[in-house]
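Next up: just one chain, as structure tokens, the form predicted on its own.
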Amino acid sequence: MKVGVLALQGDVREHIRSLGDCGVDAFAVRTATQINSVDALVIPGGESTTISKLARAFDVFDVIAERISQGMPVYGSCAGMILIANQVLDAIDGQESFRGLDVVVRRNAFGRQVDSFETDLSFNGITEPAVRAVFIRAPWVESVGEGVEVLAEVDGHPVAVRQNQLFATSFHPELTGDNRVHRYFIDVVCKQSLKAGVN
């Protein structure tokens, strides 16, 4: 299986070794043809709106969000989490996302830079001990839709999502040398889905 890393801006190289460590073949991408290339795709944090209008410019918003529509499997982080959400709130002007994630995602919810933190984790889905997990500028969903499975809450607010080949994360495990966040990826929301013949 190959997994991209989108690599417009992010801890590109962060997920790109955590994912090596899960066993697959994972490489960053920035073009049409490379992103048409890949199994599935992981979108790293950073800023929400420069990757979204990096992905414009380098014209790959389209095929992006098309691959998405089309049944593959995408891990979004922090910023991922953003850009394909359906809905976001407290985003700027224009702010446009690839969509797929029947969430309402709230932008920086936990504060700004100077309010970031790490806090313990208990994940549906990830046996003991609990996962670190490391909250920078980070989003929060707000409500989920129908299908949406709640994997893990911070203070009553759903911090990782999945729905069926779409995972989403408001913190970094790519930051923590801990892979069980990468491996759950792979090995069930891809393996799923790529069982199924979704993608």
Ligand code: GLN
Given for the second form:
Amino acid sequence: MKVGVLALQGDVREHIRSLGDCGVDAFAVRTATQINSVDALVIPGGESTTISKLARAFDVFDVIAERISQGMPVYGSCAGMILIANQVLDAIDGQESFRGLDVVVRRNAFGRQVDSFETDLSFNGITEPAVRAVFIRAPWVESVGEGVEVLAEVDGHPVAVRQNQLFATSFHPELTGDNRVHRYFIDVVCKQSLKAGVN
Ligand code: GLN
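Can you now output the form predicted together with glutamine? The one shown was the form predicted on its own.
Complete assembly follows, chain above in first position.
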């Protein structure tokens, strides 16, 4: 399986390493041809406003949105969660998302950069021990549509969600050296949806 990491801005290398550790062929993608050549895509953390503007500037915005609507498995982390959400609160004027995931997400919901934190999460689908999660100016999920599964929460706010082939976390598992969240994406989300022929 070929997995692309959208390489317009954000912590691309860390995701490539985590995915590589899961035994898949992972590489940076930033052109339409590259994006069309992968079976699944990771959209990393960074700054959602910048990533969406760069996706327009590099002329890949519509390609990504189209592949998502056709059923490509996607994992969006932090800014990536914002970028695949159907609705974004506290967005900047004109901020665009690729859409697909039926959730309302609130940007910077946990506060500013100084309010960044780490915590241990119980994650439905990942067995013990708890997942150490790093939150950096993170969004949370304000509400979910039908068919969206909440996998982890902080103080009652969903921070990991899945809707069929679309998966998102508010936090950054690529920073901890624990690859279980990437493994969940590859072994559960991608394998189930690719087997079901969604893509
Ligand atoms: N606050 C950022 C945004 O709105 C996300 C931060 C992150 O990805 N670590 O895009």
